[in-house]
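Only one chain is included here, represented as structure tokens and corresponding to the form predicted alone.
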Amino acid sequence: MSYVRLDILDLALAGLLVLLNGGLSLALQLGLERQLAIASLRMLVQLSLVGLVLATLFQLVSPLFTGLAALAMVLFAGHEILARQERRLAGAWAYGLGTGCMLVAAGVITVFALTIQLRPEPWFHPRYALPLLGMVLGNTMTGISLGMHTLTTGLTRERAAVEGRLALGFTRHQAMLPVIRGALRAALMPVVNSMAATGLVALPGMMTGQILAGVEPTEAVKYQVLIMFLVAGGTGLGAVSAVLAGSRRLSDHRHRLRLDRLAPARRRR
């Protein structure tokens, strides 16, 4: 297998494009010239740090690093979870919620990627487990915190509608069903737009890299038809669990909705 090596000028020509975008943002007095500059030099020393870590990782071929990998990453990703809600749940809940419904859905999807589909050896290999996990982590995690933002937000919206049914003898399930429902389409709606879009529109990022490495296109097509259906399993497990959880959470067995359970809206910067 062979592949195009980029040297530093390569990357630094490519960078190029991004002074233009700041030389933009100046001459049109946009204000994003600070934030491009900050994004450029976060992504290049995260990704360069991440590069050495994973290829240390690559050489121990560690059960035990490559769990705490693998654990950082859905620390780190949960903590996006909960940066992105408007209204979150008050106290432990707001992190540990979309945490560990993300925790159990990525991993679980993973593990079953690796012991089923790929089958390296060892199964817990970081060059096969790592990458794998953070493609699907990755969409699980923007799955959750749509659908937690869009349950925490539309149960304060409908708050009135919710109780008037709860009031009419319905049980918390049924009265809040109908936001539990928009919540679960706005979680799931882009992993399948996405799916619907791939081929025709785009070429995936897993599929445009193994080719530029030099795999055979119908070999990369099966491995990005696996990532989609792998992503399009882990959103959904991990976007069903935290928004029926979260619906419990703002309700209690005396069927009455609890929205004191939430903490107070985060201003608007």
Contents of the next structure:
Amino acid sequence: MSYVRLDILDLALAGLLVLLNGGLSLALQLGLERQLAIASLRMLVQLSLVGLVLATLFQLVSPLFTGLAALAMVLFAGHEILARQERRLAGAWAYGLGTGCMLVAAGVITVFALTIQLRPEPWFHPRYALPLLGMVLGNTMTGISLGMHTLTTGLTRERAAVEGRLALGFTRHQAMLPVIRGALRAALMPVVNSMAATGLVALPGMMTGQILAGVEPTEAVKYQVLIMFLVAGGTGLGAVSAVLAGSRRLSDHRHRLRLDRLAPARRRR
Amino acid sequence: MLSVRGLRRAGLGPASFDLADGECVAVRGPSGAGKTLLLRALADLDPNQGEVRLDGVLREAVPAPRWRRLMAYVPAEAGWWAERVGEHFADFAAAEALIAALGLPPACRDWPIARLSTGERQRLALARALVLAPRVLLLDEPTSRLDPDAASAVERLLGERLAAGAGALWVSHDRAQAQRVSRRALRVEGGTVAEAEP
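Return one more block: the form predicted in complex with the partner chain, after the form predicted alone shown previously.
First the chain shown before, then all remaining chains and molecules of the complex.
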């Protein structure tokens, strides 16, 4: 395999493009120059740190440190799910439910891929485990947050219809089923769309990366297909468990709709 | 038939009263006094405490969906979930006689919900509940949006149900109606429930 190494000067030249954007923002009074500068700096610092951390982890190949890094990724993603909810569950459920479902779903899928398809030596080698987890996690996170968002806003909006069904003797699951279906559809749509569009509209980043690194395109495609299937599995598993658990939390053993278990509405960011 | 002892929930109670077979009790009181909260608590749609028995059986001994088919709550503004009227009935044919008695044609099965008038909605919501043949009817202003003819049809139909042994709690702001349909009244005010002059 061969790939072209980049040096600092290459990056600095490309960075001029961001400065150009900043200049445009000033000239056209878009008011974006500050945000642009902060975002660029954040990206630079965050990626550099991640690079250092990954390099260290790859040298150590320690199950403990790899596991801690994976856990930190899950916790950050859980925070991201929370930030995208308009109506959160009240109390610790808000963070716990989404993060818990994501941990299980992404964890199961990643371990499945590491132990059955990729089989690196050792199986938890961070060079494979962390990028794989990251890709599954990113998509599972999107699925869970879309599903939970649609569930909580749907139950709030359809409250009269859901209670109408309950009053006629439907069970809580039957009464909420239309909303649950809508939530799962919303959660899975991005994965379905991205599978359908992959290769025609966009070349996936991972595949592009492998090709740039000198891997044969046909081999890179195989990796990409594997990833897409894993992502679909993780998203489905995570969204179904989160939406079903959420719908149970928002109802009780006497088959009542319990919207009082949602935190008060807040303004969107 | 229905016995309520120490029924409490946020904003209401404790309330204690009995309801006999075939009896209709008018529920009166200013807006926001807790009349709807009382009906919802009896249907067990909101968390509440207290001993509620139907024909001697504690409600905790009955699965909630079965309880709500026995204690049919008909809200002032019912919820609709499907596009057409017929989809809101488990067995529309079984409801046709009721719907006819309420002055609507059988063809209303295919009417879109979005185009119903509020009066049509109110009557169809009542039919939807009555078709379950409940023991107790929890009626939240069942004729508030009806013209006098339709209101009479509703009173007649509910009268038949009462004669057949069902009980009813009937929230009404219409004093004349309350006196027509019931001989007893409960007054709900500031969250307290008490027997009142009919």
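Positions refer to the first chain, counted from 1. If you superpose the two forms and keep the largest set of C-alpha atoms that fall within 1.5 Å, you have the rigid core. Please read these numbers as outputs of a predicted model, since none were measured by experiment.
- Core-superposed comparison between the two forms: the CA of residue 259 stays below a 2 Å shift.
- For residue 18, the Cα coordinates differ by 2 angstroms or more between the two forms after the core has been superposed.
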